[in-house]
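What follows is one chain in C-alpha cells, specifically the form predicted on its own.
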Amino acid sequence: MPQSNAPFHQHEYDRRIAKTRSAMQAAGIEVLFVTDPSNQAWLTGYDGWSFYVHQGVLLTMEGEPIWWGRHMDSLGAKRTCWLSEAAIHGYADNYVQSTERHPMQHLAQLILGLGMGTARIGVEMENYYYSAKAHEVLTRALPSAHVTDATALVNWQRLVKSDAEIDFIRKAARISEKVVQTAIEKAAPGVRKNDLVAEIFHAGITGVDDIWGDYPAIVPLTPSGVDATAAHLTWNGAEMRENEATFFELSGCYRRYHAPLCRTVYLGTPPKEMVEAEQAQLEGISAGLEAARAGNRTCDIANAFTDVLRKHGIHREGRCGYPIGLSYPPDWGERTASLRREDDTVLEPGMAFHFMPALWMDTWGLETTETILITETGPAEALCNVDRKLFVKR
C-alpha cells in the first residue's frame, strides 16, 4: 500500500485499524462509516478542508478502509492517505447541495457493491458532520441493512496516544508556548484586539524552528473585562484597557495535533479577590496534577481541584478538562472522557488532557490551564513551559 504523504508509518495505521476492528467486533458492527474528519485522518491520514460536504471512511473487518467523498476531494485523498487508489471513491459534483439527489444515495450504492446491503452498519449519529438528512437518506437507500449508532467508537480508540502521536503533541506544545508568550508580550492598553489576534495567528502558523504551524481547531479566544466572564468569546476591534483582565485560550497545532494552553494578563493592579482566586486556582492545579496518575480516575483530578477551591470558598461547577490530540474544527477535544466528578475513566499512560481549571466569576475571568500527559509513574507531566501565574503588567 502506498504511504504517500501520510504523517505516520504504516505500522501505526495498522495498529489503529486493528484497535478499531476489535471495538467493532465487540459492538457487533460489520461496517463502520466514519464522518468525523479527525477519525478519518486517524485511520487513513486524510487531511483536507472538505468536511463541509458529505465524506467519510468505510471500514469493514477485512481489507483496506475506503475513503469516500466529493470527486474533487478524492484527489486530495490520493495525496494524503496511505490507501491505494482503488480504495478512494468520489461522487460527482451534481450531488453537492442538490435538491434532486443526495450523496448518501451514492454511498449506499457503494455499500451494496461491497455486498453489505444487509449488514449491521455503524454511523456516528452524535457528530457535527453527519446530518439528520444524511441519516434519513442512507437508511432509506439501504432498507435491508441495520443502521446503528456508533458515535465515538473510534474516538475511544484514540484515547491512549502512541509514542509517535505524543511526539506530535510535544511539537504542538512548543508552538503553544510561542503563541501564549506572544499574546502576553503584545498585550497593552490601546492595542486593538484584532491586531493582537493577528500577531497570535502569525506566531502560530510560523511555528518554532522546523516545527511548522497548522491551523488550530478553535480560533483564539481572547475576551477582556466583563466579556471574560463568558468562556467562548473571540475578539473584536476594541482597544485593550487598563484595569482589565484578558484571558488567552490558545493552542499550537502541528499536523492536526494540539496542545491547548491558557494564560491571563491583567493590565494594571489586579483586585484583591482576583489575586486570592489565583492562589486557590494554582493550589488546585497542583492538587489536580498530583492526582493525575496512571490507575487513578478522571474524576480524581476534578475532585482534587474542586476540593481545594471549596476550601477557599470558591464554588465551581462543570468539567475541568477533556482529552486532546488530533482534531479539526470546531473543537480540539476528543469528546470521550471528561475531567469531572461523575466520570470514572481509568487513567492510563499515554493519555493527554487539556486540564482546564478556569474560573469565570461575576465581573472577570481567570484562565490558567495545562496540556498534561499521563505517565508510567508519578504525577502527570505538563507539556508546555510557560510560567503558571496571572501575568500582571502595570
Second form
Number of protein chains: 2
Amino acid sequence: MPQSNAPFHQHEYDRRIAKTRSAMQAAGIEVLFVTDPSNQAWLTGYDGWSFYVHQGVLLTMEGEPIWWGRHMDSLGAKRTCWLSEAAIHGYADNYVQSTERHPMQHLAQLILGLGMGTARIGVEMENYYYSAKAHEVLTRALPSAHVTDATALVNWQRLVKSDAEIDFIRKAARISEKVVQTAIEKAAPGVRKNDLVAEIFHAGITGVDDIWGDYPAIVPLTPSGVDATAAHLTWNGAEMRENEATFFELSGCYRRYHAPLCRTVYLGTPPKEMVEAEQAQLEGISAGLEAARAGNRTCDIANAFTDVLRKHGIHREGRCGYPIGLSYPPDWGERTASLRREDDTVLEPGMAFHFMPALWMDTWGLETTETILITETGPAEALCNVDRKLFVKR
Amino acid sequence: MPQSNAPFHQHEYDRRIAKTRSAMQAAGIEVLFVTDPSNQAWLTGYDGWSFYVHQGVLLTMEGEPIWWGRHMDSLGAKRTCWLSEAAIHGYADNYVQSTERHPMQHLAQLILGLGMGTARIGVEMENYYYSAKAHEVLTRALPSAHVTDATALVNWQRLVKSDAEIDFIRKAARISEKVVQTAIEKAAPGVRKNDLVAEIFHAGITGVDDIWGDYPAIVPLTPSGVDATAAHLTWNGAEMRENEATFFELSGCYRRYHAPLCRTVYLGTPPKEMVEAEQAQLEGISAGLEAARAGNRTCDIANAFTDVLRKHGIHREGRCGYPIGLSYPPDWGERTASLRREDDTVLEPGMAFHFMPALWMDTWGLETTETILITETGPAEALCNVDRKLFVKR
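Next block, the form predicted in complex with a further copy of the same chain, ref. the form predicted on its own:
And the full complex, kicking off with our chain again.
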C-alpha cells in the first residue's frame, strides 16, 4: 500500500469491505458499482468535488476496490484514496458531457476487461449520481451481464458506526454547537440574513481548535416568519425583523461526517401558541430519546414523539429523523432507515440519527432537533450540548 | 397571478416558456418533465434546497407550468415561484425514501389526471435528479405514454442570456472579485487552509453592498502543491507552506447566478517552468478572448488557446470552458456547449462562459480563468476585474 491520506486506518476500510462483500454475497451480486459519493468515500477514502461527472467504485469479491472516473479526478483519487495506483482508472476528457460518447461505455469496457461481462452487477438505481441515461448506456454495453438494483446496499452497511466514525461525528458535533451558538448570538432585528449566514459559515469552517471544518452536505437553512412554514428555504438579503421566529438547520462537518443540529430564535415575545408548541415539542423529544434504545425500533421513536404531540393537540405528518454520518451534497441523511411510523428497523448501539421533530405550522416554523447516538444501555445520547429550547431575544 | 417573490419579471418567465415550448414542438414533445433544479428555477423561480428528494416541473403546450414535489416543499414553492397555488402539487411524506412506494407513482397519477397518459413525454435522462429508478418507475406507471429523452432541452434555451440575467451575472462577478481578492490577500505561510476558506465564504456570502451573497453551486476548490495537480480537491486543516502554488477556484453567486473566477497564489519564488507556463497561459487566454466573438464557434476559442500552448511546448487535454449562469449544486456549468476542439456551437451575443484554461501539471497546478460574455461586436468581455496573472507573495 502506498502512503495513504485517507482519514481512517486500513483495518477500518478492511472491515467495511468485508461487511459489504457479505451483503453482496447475500444479494447474489458479484460486482458492485457504487456511485454514491458517500459510499465511494466510505470504501476507498476518495474525497473531491467531482461527483458532477460520472465516477464510481467497482467492488468485486476479491482484491482491492477499483476507483473509476474522469482522468483529471483520477489524480485526486491517487491523492485521497488508500488504493494502489493500479486500482485507479481514468477516462478521457472527451467523454465529459458529450453528446457523442458516454462515460458508461468506458466503464463497460473496464468491466469486460475484468472478465466480468456476464456477471451479476449491482448498481445504485436510486442515486443522484447514477442517471437514467447512465443505466441505459451501461446495460446496453453489457448485454450479457445481469444488471440488478443494489440501491442502498452499502448505505445499510454504514448504519452502525465504528468507534472511529463516532469519534468523527463527536468532532462534528463540537462544530455544530459552535455554528448554532453563533446563529443564536448574532440574530437580531436589522441584521441581514446573508450577513448572519456568513458568520455561520465562518464559524463552521474555522471549526474548533484542531477540528477543522469541512463543508456540510446541506447549506444553512435559515428561514424566518412565514418562510419558516416551508422546510428547505435557504436565505436572502432581507433584514431580520421583530416578532418573527427563524429556525437554523445547521451542521458542523468534520472530514465529511455530520452532526446536524437545529434551534429556533424568536425576536420579541413569542405568541402563546408557539410557546405551547415548544413545550409539546420538548416533551416529545424527551419521550423520543427515552424510546431510542437498543432493541427498540425506529418507529418507537417516532411514535413516542407523535403521541406526545397528539396529546397536546398537534397533528404532525412526515418522518422525524434519519441516520447521519458520512455524506456529500445534496443530502446529509444516509437514505436507509427513517424515524417514522412505518419503519421498523431495530436500533443497535452505534447507530446515529438526526432526530428531527420539527414543527412547520401554518404561519411559522419551530425546529429543535438533536443528533443522537444509540448506546449499549439506556436512552440515546444527544451528541450536541446546546440548551434545548426556543431561544427568545427581546 | 399572486404576489411573486420570483427574482425576475413575469415577461422574462413568459419569454423562457415560449422559447422552451418552441423547442418542445420541434422535438415533438407534448409534456416536458424537468428535474434539473436550475431548469425548474429558470422556468418558475422555484428556489429551495429540496432537490435531494424527487421534484420537478411539468410543462405542457398551454397554461401555467406545474410544480410538483414533496408536500413540505410545495409550501416553499408557494413562497418562491410565480405560479398560482393551483399549479403547485405536493406528495405525501411517506413517499420519501421509501422502499414501499416511489414519488414517480404519484407523478404518473398527476400526468394521467391531466389526460396526458398517452402523450409524448420528455424527461431529462442525464440529470443528477432523475435517477435510473425514477425513470423505471415512471415509464412502468405510464405504459401508454411515449417517454423520450429530452436531456438539456431547457439548458440549451438558457445558453443566450437576457439582459436581466446578464445583470445578475455582473452582480455575481462583483462578489467573485471580492472572494478572489480575499483569498489572495489572506494566503500566507502558516495560515490553515480551512481558516482561509472561512474568510472566502464570509466574503462571498456577505457580498458587495446590496448584492447579497447566495451559495455557489461548487464549494471553494483550494488545493496547494502536489494536490493542485488534481482538479477538484477542496481543503483541509493543514497550514499553507512556502514554495507552493495554491489555486483558488471560486465564484460569487447572486440569486443563483454565477461568475466563476480562478487565480493562483505562489508563496515564495516560483520555479522557472511555472513562470514560463504562466506566460503561455496568459498569452493563450488573450488569444482565446480574441477568438470569442459572435459568429465564431466554441472550438475556435479552445483552438486559439491550445495553439498558443503548443507553441510554448505545453500539451493540454480536456475542455477549457463551459457556459455558466443559473445553477444549483453539484455543478455551476450549464452542461450544453463546451469550449473544446470537437464542439462547434456558434457563438452569439449574450452567451456567457467560464473560460477555464487551467494547467494541471505533474507536480503543480495553475488556474487563471475568466467569466466571459460574448458581445455584439469585438472580442469577449471578461466580467471580473482582477489582475490576470500568477500572484507571487514572497
